[in-house]
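Below you'll find only one chain, the form predicted on its own, shown as structure tokens.
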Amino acid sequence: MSGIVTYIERDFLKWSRGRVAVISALIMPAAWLIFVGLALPVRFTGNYLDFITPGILVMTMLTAGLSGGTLLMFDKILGFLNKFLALPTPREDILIGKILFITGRGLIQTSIILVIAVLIGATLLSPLQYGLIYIVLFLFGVLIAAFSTTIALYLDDHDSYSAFNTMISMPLFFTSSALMPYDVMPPWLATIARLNPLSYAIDAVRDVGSGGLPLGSVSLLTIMALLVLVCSITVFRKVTI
């Protein structure tokens, strides 16, 4: 565990020094929350701010997770990853430390978005409900972080990874249940949305907010996160830079 903690501390220290990056990562989800959640006149749900907040939280985790792949990309480009691989600590420590940092960073960002949502009118939930929401977001964060770091191992430069990030982030968000319920979507979009991993996380957070216990969605997220994590570890064990 000491190796994992060391890698996490290293990335958190590096992240905390980039204040512009910390602030800029919150601008887009906060803008969606304020300008869409408050301004859009929607009739298919009661409090639209309550409806859209889970989608914004998951979008924040998605953005944090996908941008986390750039951390590994820059370590490759600058030669740090070669040095880390030569250390006596297990290779898995590097990867797991990176994934936990990316997920933890996303949870910090979602916490700020949650505070903003409550301040502008979202329903205040119980501590138990917030705890369950964080569990869902953590599982989704591990899934996306493991996926993004695996992709970063295969791509050769930052521009390629940025293009990949742009290519999948918005389509994933707009084909999920973030902005509207399934029953008002066109049938083809509802089918895609029900298969979208973002929808599993969004629906789980909504169920928690309404007092439910989304065991099905949480189970699916857990299985998917474990499968992608195992694949990521397997790839990372074989990597040569």
Given for the second form:
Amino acid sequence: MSGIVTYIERDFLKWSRGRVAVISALIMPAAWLIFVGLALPVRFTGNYLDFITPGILVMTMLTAGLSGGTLLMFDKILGFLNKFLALPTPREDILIGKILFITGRGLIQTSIILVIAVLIGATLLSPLQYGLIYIVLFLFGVLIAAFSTTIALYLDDHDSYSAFNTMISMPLFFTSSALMPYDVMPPWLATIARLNPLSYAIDAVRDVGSGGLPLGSVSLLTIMALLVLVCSITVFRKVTI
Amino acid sequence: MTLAIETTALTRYYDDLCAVDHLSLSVNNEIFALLGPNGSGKTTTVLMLTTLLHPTTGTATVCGHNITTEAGQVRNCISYVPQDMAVDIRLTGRENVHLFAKLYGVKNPKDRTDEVLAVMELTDRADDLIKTYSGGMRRRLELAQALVHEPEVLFLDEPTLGLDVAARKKIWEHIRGLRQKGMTIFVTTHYMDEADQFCDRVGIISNGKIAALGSPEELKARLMKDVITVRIEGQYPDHPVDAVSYVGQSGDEVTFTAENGSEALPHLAKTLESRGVRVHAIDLHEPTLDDVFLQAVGPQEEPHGFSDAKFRIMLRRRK
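Just the form predicted on its own so far, so send over the form predicted together with the partner chain.
Next comes the full complex, this chain leading.
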């Protein structure tokens, strides 16, 4: 347990010392929020900003999670992983610490996006609702972080991973329910969107925002996160003998 | 008393490439150097002993614990410094060491960190970012990280690679200091002079096999008294010459040994001239590990040529 905390501490310390990375990670979601959320002339909902904010929050988690996949791969390439693996600390702590760091970093970024959204006109929710949103985002974050870390460990080189990242991040976002409700989508898109794990998280956050309690999506996200976590641990054990 | 390290027919294959071939060694409380050219199996051996790689066959114990079945206990009593120089450059020296102190579960991580930083003479630079450290300082910082939990056995993979002469000397002085405190140190290197000067015992490894084993003095004594190196043109014809014995040829340098070098020297020169060998220079010196190495494994050029595919396999597995 203390090993996990120490590994997370190391990553946060490293992250906080690189200012460019901290700020640049916020530019894209903030731009979406402002330029699309405020400017798009849509007629299917009252306050479009309220509609798109859950989508942008989940997108922030997605980008943070996918870009975090390279962290463990670089630790491996640069020799840190071998040093850590030779320590008496349980080896899985390295992986769990990494996944929790990536998720935690994503949550910090989404908090800032949330503040910006409220500042430019999104409806203020109750503390309980924000708590529920954080739970949904956390589960989604663990799902994506475990997934990206596994893929990165498996692919084993940075160029292939960034190609993979570019390949899946935008299609995942556009085929989700982030930008429009299912009933205004073309039927083929609606079918894909209903299968997209991003939509589960977005719909759950939206549900919370309109006063609902999305138990179904939350339990589904939990199951998916656990499944990917198990895969991740298996792959990790395999690549570290 | 249990031996610090004992390997029994330790073997490791990378696909069909045999990196370590039935290696049997025992290392007691000493500075032991595994000496060999690049790709001879040194790093693979260290990776197996530090539980980072499973042997294909054979087994080994470190501090009495089996490296495959009791890997956890092995990791409890060792420290490992790989050759990559992996320290976080955006963190300070103190933060880097403190991180390891906590990961090792040391009792007073703060005090212990200060202690080892002082031992490695890094106290006055402890709060600077690693970015500003020189190569030698980074290496000493890695030693500090490895020492925070007071390991019984310390594994150092090429600890002086890429350092200047002064920094190398300093690293070795520290290693000697640790030995005096009772630590066992297992080091790999391809610098013969360092092994000669600082290690208690060396094992010369070539193509995954031990070619010679013993203290530097013993190994050198096994060659005869004096070593004569002759620089000639072309290939040595290998006809025996009285009073000297042929050791080997590396490039245009031919090495001989002799009981009495200064007496054998004129004789050798005359004989070579009479056989039509053009001699450029002759040098007489006491035997060094280089000579031992030449005798044990032959010339240091890669004998099988360079196999790109095999090299890639090794690189991939090493990461």
